[in-house]
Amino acid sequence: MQIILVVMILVLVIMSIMLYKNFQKYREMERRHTNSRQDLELAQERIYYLAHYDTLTDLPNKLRFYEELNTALAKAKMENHLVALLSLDLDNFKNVNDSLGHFYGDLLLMQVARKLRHIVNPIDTVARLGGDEFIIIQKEVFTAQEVIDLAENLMEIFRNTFLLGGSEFLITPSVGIAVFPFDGEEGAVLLKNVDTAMYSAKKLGKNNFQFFDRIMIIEILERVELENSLRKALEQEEFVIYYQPIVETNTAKIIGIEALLRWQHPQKGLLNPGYFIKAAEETGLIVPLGKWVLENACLQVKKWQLKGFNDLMLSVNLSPAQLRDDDLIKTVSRIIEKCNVIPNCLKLEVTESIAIENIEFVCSILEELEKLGVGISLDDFGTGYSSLSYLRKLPINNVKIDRSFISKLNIGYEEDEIAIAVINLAHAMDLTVTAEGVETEEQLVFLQEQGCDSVQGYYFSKPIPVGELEELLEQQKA
């Protein structure tokens, strides 16, 4: 009997131990299941976040934006109120990436996102569609003034500079606005129209906001036609170069020429750059066009030099896009070698406004060009800051006084003083001075009296084709 009792007790102990182990296994399985469920939930949340939000700025991305827009439009149709879209693009954002690197470009985007969140109502949506493009959905709008107020608040946050890499940058926005239901009743239409409005803001000089207007559609179609024609013109060699003489102020001797691009349009005739140059810059066609001008102008100058015009200096303009072109230095070097021209007979011109936009970057490029032996001229001088501090930094050897000052010489006292100051400043820094836009004898006499080195303008000659310029050179040689 005792043996049976002991056996029963042992069986109960063993069963208890087995039950306890099974219970522990169950608890462990339950814990793992709970953890797995939590991990799954976290993974699902992460997947949703990655699918719907921009990881850099934490703003809704394009997918989430469309969801928010469709919901806002559906509610607006039911409750009979307005919805506004404000599309924002940062002007010249590429300059930040090119000069400081993508790290600071990303830092700028994060700062912009933070500022945008602060100016909208809690019910509104700020999204990043990609790159430097942001968009705001202003919901439950009842008056146009509400939209204007938001647009003005948006512009206000860009009045102050952004601190990047220890330097202050003034960043400006171009903003387009489209309003439901006036500018479209569907999301896709509104988005297309707000983009049109934003590009209109860029076209009107950037740093402004524009409401969508149906007239813009016509302008956009004309612009597309122009861009297509430009590409065709480059392929079919419809461009020509005109040359404007640069003369020595005291002797009227032609000492240089400026190469100026013209388009021999098959239907519209000869077109000045004002008609097409902006479109060429915005489409990137200005880079191959600039190479074409530089190479063909150098080839032409070489021909003139072989005819005995050895002292002729060629001036060619560089666009902002060319300065940002990674192959610029190689391109200039290759053209000099191919055309067999003496480097110091070539002068490359950059405008003052472009030079000061990002002076450290521009300086580095100009210094590399200077090493090739070419001259550097600062064009349109006087229209920007005209600061001695930045003028000392730039590796230039010539400044060109903007025609806006020359046209008012002997008329406005202020313009006379500016011209005198520029000439004296340049000479004090051992730079030569060229005055653009000289059209009268009185202007020439004034510049002679002030010691201006060279001049160009209609008083001597307008831009002319190769044959006519060669005749002038032959006359001077005789």
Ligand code: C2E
Second form
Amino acid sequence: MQIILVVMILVLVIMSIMLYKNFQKYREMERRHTNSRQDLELAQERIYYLAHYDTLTDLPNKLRFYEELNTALAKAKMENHLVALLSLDLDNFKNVNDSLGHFYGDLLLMQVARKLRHIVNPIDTVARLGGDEFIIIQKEVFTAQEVIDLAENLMEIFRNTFLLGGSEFLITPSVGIAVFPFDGEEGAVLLKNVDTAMYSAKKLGKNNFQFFDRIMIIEILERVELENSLRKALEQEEFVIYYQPIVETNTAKIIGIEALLRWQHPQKGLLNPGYFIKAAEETGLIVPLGKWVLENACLQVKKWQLKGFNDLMLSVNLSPAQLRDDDLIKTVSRIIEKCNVIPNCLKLEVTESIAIENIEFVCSILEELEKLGVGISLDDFGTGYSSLSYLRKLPINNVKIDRSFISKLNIGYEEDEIAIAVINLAHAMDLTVTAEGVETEEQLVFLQEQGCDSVQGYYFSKPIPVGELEELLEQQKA
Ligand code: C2E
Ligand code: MG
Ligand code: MG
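Having seen the form predicted alone, can you show the form predicted in complex with the ligand?
Full complex below, order starting with the chain above.
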């Protein structure tokens, strides 16, 4: 019995020793495995780094640059902004390599890389595509100035000499610029175009920067800037309204005024609508801007009416984008109510270009406006479609003959026939007629003879600020 017990204990001891050994073996295997996993991860990281980065400058290489560019373009498409590519080539890099050797050439590239990284935003990418060729992705661009500023900062880096091997070297760059989406929507196209721009910088004597399509880019970027500054101008109330008298043809009495928008630009001075109205229309900014004009002009007219200029008609221009605005009718009736103006003192001017829209839709909107008691005038008549059937279809009360016809009037000649025909036709349709752009007495007399109801033009007055218009009204009263 004792022997059996001893044998069992022995077996147990042997088994424990074996188990312990196995456990140690297992621990050793696990340790080795962890080490090799870490090694693998490190190796993978290293491989990734070598594949995506330039070991000399630590900057992203071509492969990584493409990844960054594609991500930036996708984001820009979603968020609706621009991306600029600035490609830079050192003009006299070869001289450094030839005279000082590759060691100093490399040193120069490292210095350039460090300085480039220093001038860009943290989100931007500076990459080295090879040799002395660097490229910057400026990822979130909204204005032309941002790109020009970066290009100028870039040139600034090279104003000072580089210290290499105890000697000073003046290195200059040639920089090409391409901007998404104007110069290409795909990375490959942009890269091709930024190269072209860089070579044209070289051709133009080096040490400069060139846009791929300077005229187009500047124009478009200025446009983008214009849109942004229009938004700001609206917030900061930089707009003012000028008023131009509308005069009864036979009596020369001021019977109405047209509200004409002006932008008191902090740097550029007083700007006419020709400068900004198209951009405001295309961006939809004309909708809040138009509301602002209508409300402020109505408030002003109310003030004049309270001062005794009772039957002054106010004309306000309405753009096609405003006609498409779902809230137009509500807005107009709210403004009439708020300003407490009599609706039939208000005339809204629409241009022939609204014919592009669905005619039934336009008619229904104009009818709604008329139901509010507001008059409708067809502005710039003759410049667009000039369709007579159109005249009949639209619910309007007044036609304004465009200034181009009035300036072409050649009293006693064929040119007059058009003006005469429009006046007669409009009268036959029970519409009143206003002639725009009357500049001479001869034109006025002709229009009087033809029975044109009212006239507007420099002959009487240019569009003028509130105070000056009030003086004219006072003079008339006296
Ligand atoms: P419009 O409504 O046809 O206004 C008449 C334009 O002719 C005004 O130009 C006026 O200054 C100009 N004008 C008047 N008489 C004469 C003249 O005898 N000779 C010459 N050479 N020009 C004359 P302005 O103020 O530059 O406005 C241009 C256009 O901008 C307006 O043409 C109108 O379509 C648009 N606009 C102006 N203000 C507004 C606004 O508040 N909203 C909208 N949607 N458009 C506006
Ligand atoms: Mg007008
Ligand atoms: Mg007009």
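Numbering follows the first chain given and starts at 1. What you are looking at is a predicted structure, and each value in this text was computed from that prediction instead of being measured. Definition used throughout: the rigid core is the maximal C-alpha set that superposes within 1.5 Å between two forms.
Shown in the overlay between these two forms, fitted on the rigid core, is a CA shift at Asp124 of 2 Å or greater.
Annotation for Glu449: C-alpha shift under 2 angstroms between these two forms, rigid core superposed.
For Ser315, the Cα coordinates differ by under 2 angstroms between these two forms after the core has been superposed.
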